[in-house]
Each structure stands twice: as structure tokens, then as C-alpha cells.
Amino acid sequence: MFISKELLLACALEFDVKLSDDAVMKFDTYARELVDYNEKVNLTAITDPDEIVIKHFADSLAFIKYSGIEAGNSFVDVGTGAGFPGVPVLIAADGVKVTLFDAVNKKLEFIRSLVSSLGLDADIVHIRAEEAGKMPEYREKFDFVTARAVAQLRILSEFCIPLVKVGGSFVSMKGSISEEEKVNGIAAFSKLGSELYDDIIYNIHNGDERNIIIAKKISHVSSKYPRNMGQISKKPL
């Protein structure tokens, strides 16, 4: 195997995720294809097999534990990049309806090839989140929306919360986060029909700190959100 089965199983169990032998083999294929494709298109700076397991796979599986996602739930990964956390969730969480958004088609070409080779099914969409949030087929349609460390929390909130259905959750996956960013992000939640539900600090297998912040959607978002990218960047919520 390309990755350590023992390390993967141990890391997954740290987040109460039990992986079948089939899932382990899918993760092994994922790691191989990621490293191979990364030679053509820059998807990740992490290419060591153990680091892929710890920093990408296991960290993505933390979403399953802390979000409370269940079979039948719909889930969109905004800015999925090399597929994190969306593809690991697709592999490990049975019956979850997964959608993957990214604005960079070269990255999605990898995802399409990967998902096909793994024999899995996901809706893979070349789109910007702020555009999707205005479209009836995506606006307020998902039980869970996540983004992993792609922008400040208040900016991510405007990208993601318009996609969350009322009663659903926006799950922001971060490394360590400043108190200022957290306070500003929570203030943005209220402007987007949401409120802070949970703020979880945990460590991955190598001891690095991570932070998951969950906003619960309690009412519909004003039609003025999301704004266009220029407005979001110049004047964040």
C-alpha cells in the first residue's frame, strides 16, 4: 500500500470513524492519485503519505464527528480543491449526498477522475460560491455546507450560509484562529440568518490544533446576500 493502513485506521478512530477494508483501499488510491496528479497541477504542498493521512484524510474525517452529518443529508464542500473534506466524507459516510464546488476547473478535473476511479457518485460543479448562492438550484438547499481554511470566517460565511437550508449548518474548518477573526465571523452569522451553534477546538494526530466553528441557520438570508466578490472583499460583513 502507498499509505499506512494502521495509521489511517488509528487516525479515523480518533474521530469515532470506523473504516471498512474497502474504504481503506479507496483512501490508498486517493493518496496515490493525488501525488501523481500533483506533479502536473499544484493541488497540495503535502505529498508525504503519512502527512496526507494525518493532515488531509483524518482532518477531513473530523467533519463527520463534529458536524453530526447522517445518511440522507445533503452536503456541499465549497472550494473543495483537492477534495478536502468532501471526498473523504464521501468515502467514509454512507448515504450522504455530496456536492463539490470549485472555481478552478483543473482541480475539478482531478476530482472527476478520482471519484470515477473510486466508483463513487458526487455532484461536481465548476462554480464560484457567491454565484451559486444566487441560483435557485443551490440557494438554501443543503443540510450542511463546509469550507476548509480558504478565507477569513466572515468572508466564508457570506459564501457559504446562503447555500444552507433553514435548520441546516455551516461548518467552518480552520487551523488555529484569532479571537478577532472569530468575533467578526460570529457577528457575520447574525446578518445571514444564523447563530453560533458550536465552537470546537481539537488536535489532529500529530498534535496540531484545529478549530471547527458551526453556525446554525435559523431564518432565510436576505436576497442581497451573497454580494459579488468585489463587494465581499472590499467590505466584509
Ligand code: SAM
Contents of the next structure:
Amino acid sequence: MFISKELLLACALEFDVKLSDDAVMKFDTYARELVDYNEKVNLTAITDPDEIVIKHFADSLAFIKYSGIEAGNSFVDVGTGAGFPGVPVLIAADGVKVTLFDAVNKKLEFIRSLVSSLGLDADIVHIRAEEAGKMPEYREKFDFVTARAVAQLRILSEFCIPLVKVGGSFVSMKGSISEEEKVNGIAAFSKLGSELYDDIIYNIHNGDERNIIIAKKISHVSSKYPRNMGQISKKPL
Ligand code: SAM
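Let's compare: the form predicted on its own is above, so bring in the form predicted in complex with the named molecule.
Below is the entire complex, every chain and molecule, led by the chain shown above.
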């Protein structure tokens, strides 16, 4: 094994996720392929096996606990990068329909090859979230939309909330968030037919703090959103 099975099982249990032997083997393959591919294309600064387990895999599994996602739900990970949190959720949560978006195709080449070597099934789409949010096949189609470490909350909200079904949730995952970013983000929720549902601070296995903010979608988003990237960054909501 490349990663420590004991560490992975313990970290997953901290988020109430019980991993099968098959899932453990898949995480081991994931870590090996991530470190290999990272020699060619920069996907992550974290390459130590224990750190991959704690900072990437377990933190991604926190999504399962705090979002309450269950079999039959659809889910898109916006800006999946090296697959976080989308691929750990795909491995560990049975029966969830997983879509992975990223604006950079080189990263998705890694994800396509990984998902195929794990024998799993996901929609892997080279697209910017704010373009997907205008397309009928993606707009207001997902039960859950998440993004980890992608952009400031008010910008991220405009990328992500147009993709959420009415009644669904947007789940923002970050290392930490300032009070100002939070207040601006919550103001953006209301312009996008949504309201704050939960604000969770939790710790990963090494004691580092992480933040999840959840918005519930209560009504349709105005057709003027999402705007294009230039407008979003020039005048964030
Ligand atoms: N979510 C991963 C993680 O937690 O390790 C990757 C984080 S990385 C810092 C940000 C990723 O978001 C990059 O892969 C980038 O290409 C992608 N990204 C940024 N803005 C995006 C957008 N508007 N639509 C789709 N992907 C985007």
C-alpha cells in the first residue's frame, strides 16, 4: 500500500464515513496516480501520503457528512482540479450521480484517466461554471453543487448557485473565511434566490480548521445571472 489504510479508515470515520476494502484500494490507486501525474502536470503541492489522506481525501469526505448527500442525488464539483472533493465522494458515496467541471483541460485529462482506472462513472466536463450556468442541460439541474478552494464566496456563489435545483444546496468548502467574505457571500445568496442554511467550522485530523457554508436554493435565479467572467470579477455581487 502507498497510503496508510489505518489512517484513511480513522480519518474517514471522523466524518462518519465507513469505507469498504474496495474503496480503500481505490483511494490507494488515486494517491499513487496523483503523485505520478503531478511530476508532469502541477496538480497539488501535497505529495506526502499521510498528508494526501488527511488534507485531500478526508477533507473531501467531510462533504458527505455535512451536506447530507444520499443515494439518488446529483452533484457537481465546480473547479474539481485534481478531483477534490468530487472523486473521493464518487468513491465513497454509493448511488450518487457525480459531475466534475474544470476550466483547465489538462487537469481533466488526469481525472478522466483516474476515473477510468478506478472503474467508476462520472460526467467529466471541460467548462467554466458560469458558462454551464447558462446552458439548459446544467442550469438548475443539480441537487448539490460544491466547490473547494476555487474563489471568494460572492464570486463562487454566482458561478455555482445557478446550477442548483430549487430546493437543492450550494456547499462552499474553504480553509478559512474572513467575516467580511462571509457577509458579502451571504448578501450574494439573496440575489441568487438562496439563503444561508448552515455555517460549519470543523477540524481535519491534524487539527487544521476548515469551513463549510451551505446555501439553500429557495427560488429560481434571475436570467441575468450568471454574468460573464469579466463582469463577475469587475463587479462581484
Ligand atoms: N477543488 C480542487 C481542490 O480543492 O484541490 C482544486 C482547487 S484549485 C485551487 C481551483 C480549480 O478551479 C482549478 O482547477 C481551476 O481551473 C478551477 N476553476 C476556477 N474557476 C473556475 C470556473 N469559473 N469554472 C470552472 N473551473 C474553475
